[in-house]
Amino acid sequence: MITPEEHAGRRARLLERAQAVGATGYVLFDPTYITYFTGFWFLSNERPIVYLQSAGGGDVIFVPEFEVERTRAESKFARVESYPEYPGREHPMLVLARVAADLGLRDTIAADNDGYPGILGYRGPALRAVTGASVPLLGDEIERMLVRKSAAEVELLRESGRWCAYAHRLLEQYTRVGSTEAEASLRAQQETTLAMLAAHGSRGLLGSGDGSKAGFRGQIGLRSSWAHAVAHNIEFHAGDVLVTETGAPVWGYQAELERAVIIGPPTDRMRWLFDHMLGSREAALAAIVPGASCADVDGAVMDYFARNDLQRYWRQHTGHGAGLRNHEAPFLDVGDPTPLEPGMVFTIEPGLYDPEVGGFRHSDTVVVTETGYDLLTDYPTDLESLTLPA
């Protein structure tokens, strides 16, 4: 897990931030970014849970009446503020406005968003509505923050690239013809969860239904040429083509492991598709060296599928970041100039999509190092090893 200090150093660099643009301290709604800063973990709903600290470095969290207990026992926070309810007789954010200023949080106040989003229906104040304050952002310095994990996230990816590894083993056990999709999933993820549980303990499980995930995401058959689609507990019958989805949070980071898998003996066309699916894959992998650019990376596949005429069975870009949550920027992307730098991570999943054959896509979860990438997602990709019995 991360250790408090590695908490503490990125709150100190996010204050230095926030000091820079003349701010008293700093405010945090967003439920990732309080994570990421103090390892406090809470299911996010209409009900606000803020994070402040002040330029002398006192802080507080800031949550609803009911989670004070909670809060207390699960966390380390010196100070814990809360309000009644939501949105009660008094608005959460006019609560919250008294404690910054008690705080010391007065004249300018840097935010990652000047309030609490508007989810699950929740309406309120801006925060420099109710402070008088001027609310500098510091929400795209908190993303670059985010973009290169320090060596225990990497490690924290790692473990859960095993743990995906270990779902997608028994996803393909129980993927069979004549069973369905939901039947192969829900076993897959309740035999991973229950055995990252007991190697574990909860890791960063949030709330009941939380755990590893295994499953098709209704891409099965021909629906496997949609580059993304929804479950339908379809039944699984020889010669479909299968597009995988594994999952495995690790006190909350997620590696993504996808694979292309065919039930039964795949066709010449199938195998002619696998084939170039995998070598826009080792294209994407080549791309990766420090100093060249997302963009860069996005350019060698399609650079790969203009030489071999495949622009038409090309859907989506070639990856994207991850960590804390399942998608992050940068992507990787023509449109996305950022350079790569050690410690970024990213998903590798360039595809084909052939409408009359089905979808051909692994995903695999990189970071990218001082001379290359390593590769944190350890499973087989060759059309032999993801044939599955008819």
Second form
Number of protein chains: 2
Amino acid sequence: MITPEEHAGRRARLLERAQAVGATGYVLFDPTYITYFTGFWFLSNERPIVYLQSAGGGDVIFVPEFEVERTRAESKFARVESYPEYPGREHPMLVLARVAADLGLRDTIAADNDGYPGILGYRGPALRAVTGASVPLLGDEIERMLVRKSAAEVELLRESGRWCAYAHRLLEQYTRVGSTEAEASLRAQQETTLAMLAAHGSRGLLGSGDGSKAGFRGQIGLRSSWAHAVAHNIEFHAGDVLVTETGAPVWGYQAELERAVIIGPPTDRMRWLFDHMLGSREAALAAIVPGASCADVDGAVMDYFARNDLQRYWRQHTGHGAGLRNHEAPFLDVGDPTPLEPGMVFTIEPGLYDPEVGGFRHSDTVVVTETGYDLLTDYPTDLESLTLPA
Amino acid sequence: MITPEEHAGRRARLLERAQAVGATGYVLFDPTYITYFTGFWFLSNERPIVYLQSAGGGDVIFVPEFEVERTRAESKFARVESYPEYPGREHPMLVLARVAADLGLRDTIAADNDGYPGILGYRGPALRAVTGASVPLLGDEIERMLVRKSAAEVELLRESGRWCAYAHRLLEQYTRVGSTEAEASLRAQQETTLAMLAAHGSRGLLGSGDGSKAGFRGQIGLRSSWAHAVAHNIEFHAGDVLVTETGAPVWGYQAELERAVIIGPPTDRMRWLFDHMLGSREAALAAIVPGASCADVDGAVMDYFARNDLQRYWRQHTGHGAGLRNHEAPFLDVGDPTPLEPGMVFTIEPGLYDPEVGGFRHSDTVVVTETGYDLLTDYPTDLESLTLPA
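Mind pulling up the form predicted in complex with a further copy of the same chain next to the form predicted on its own we just looked at?
Below, the chain from earlier opens the complete complex, with every other chain and molecule after it.
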């Protein structure tokens, strides 16, 4: 897990950014950001949970009344403030304004967003409106901080990758002709979640409590040529091309492992598409070098497609960032000029999609290093290993 | 499921609202709203999926390129437009601006939000900025439409309530001393999801594919006195007070069923708290009468607490709306003056929380009728039924 010292360091960096824009402190409304900067876990809903820190370093976690006891028991915040309920007789944002003033936040207050986002029917005034302060937004700065993972974050992602592999082995085992998508998926994710809990103790390495995900998202047979489908509990048949997905959050950090899988002996056409998918994957990995940009990596894949006259099978860019969120910036996309930096974590998942045959995509998670990349998901990539008995 | 005619009716009402503010049409960015108005299901991520309708009635679904084939196969949209990727060489919002212009949207364009929300690292310009139009926001109007459920929506919620009861029976069966939260939860939700699929066919009544949820969210033993905890895979012990939760989306519609459950014979103190929870629940249900407001229902519960000197056990308001989202407005809260109207669906879940004993909360889902309410979750409420063997 991430140490309290690392969380404190993240907050110190954010406070620097807030002071650089002349703010007396900052306010965070986004639940993922609050977890990232404080390590605090909670169920997010229409009742705002807000974190505030002043330029002097004092801080407050602001929660609905019913979260106070749990917050005191499960976190180390020196100060917990609360409001009775949302919407309540007095809007929580008005209570928040008093808490902010008491903490010394005034005139200029940095924030990730100018108020709580309108989720699940929440409605409320802007932070600017209730405090009378100007509110410079730090969203872009925060996103940039999340992009470069620390050594501890990379280890959690690596551990997540190991459990993805565990889930994938089970998923393959339960993917049999006559069985269905839901049966294979539910068995694999249930067993993986229980194994994760057994290995890491009942206090829960999962953080989120969501457990492992494993399945196909409907990408079975010709539907696998749709780069994103939705689950339909489809029955498996001999000759099916499948695109899997697995996930296993470890203290919230989520690696991604996906594989193209075939039930029964592949046809020549399947083998041809599979091999070119592997070729495009190699092109992407080879492009992760010091000095390259996100666009360069995607460009290398596009070049591979062009060189081999495969453009009609292209559907998606090469990959996306991953961390506390299963998708995040930056993107391995010809339109993203962000330079690669050590500590950035990406999925590498170029795919070929043929409506007459199926979809062929592996997704692996890598961390950019000083000299290239390090693979966080270790799993067979070859067609023989990924051919299931018919 | 909701018929195409009902979806068309919803769109016609929204178009009226858009025209009432002088708009040449409207644009929807929120995934739940798109599902509500069109019946289209998709995985939402950093790649915008947008629905547009012009005052003349013509419409477009705007998706990333890789969703085009699936969208054509699984929906009835007359016109599907796309952009290559996000972020892409050209930002999707710039492509969207051309699509909007081509559809006749100009000058004044109503929308649920002025651009795509910044989820999963998405960044982009406002609709106003790319179209040069003024953008009156319809978010509040849309939320008001979602609040009153149709007869078809109520039937889906009732069916969801039936499956919640199914999941709850299994959850009770697997909640045994020596077993753990995760074991009971995973077994109950897996079996319920498979039973739902078997009953409703492999095409999937689930819509979302997410399946049933059943568990405790960490509300076990004294932790049940925390009105929201987080899962910890806690082992069950004799004498534990538990607060359950179950869910089972049916075409996305989600009823809620929760119960206070006790392992082994209850103490007198547990019985006293349980009985008062039932008393407060009766007070809430009795307050659902024509002419009452949301605040009146919560007020009736607060009065019950005050009359019986129970205020120190109060933690949360009486309930919240439910539909395509598991929480939504309006709220059964003293601060919500919304008048009750037939077709509104609420959870009824007043609870008593004693840090020295545990939490006592039932949650049921009801629909407001012309004369009172109709219960959508049918499950035992008495202590004897909810006492498990130790």
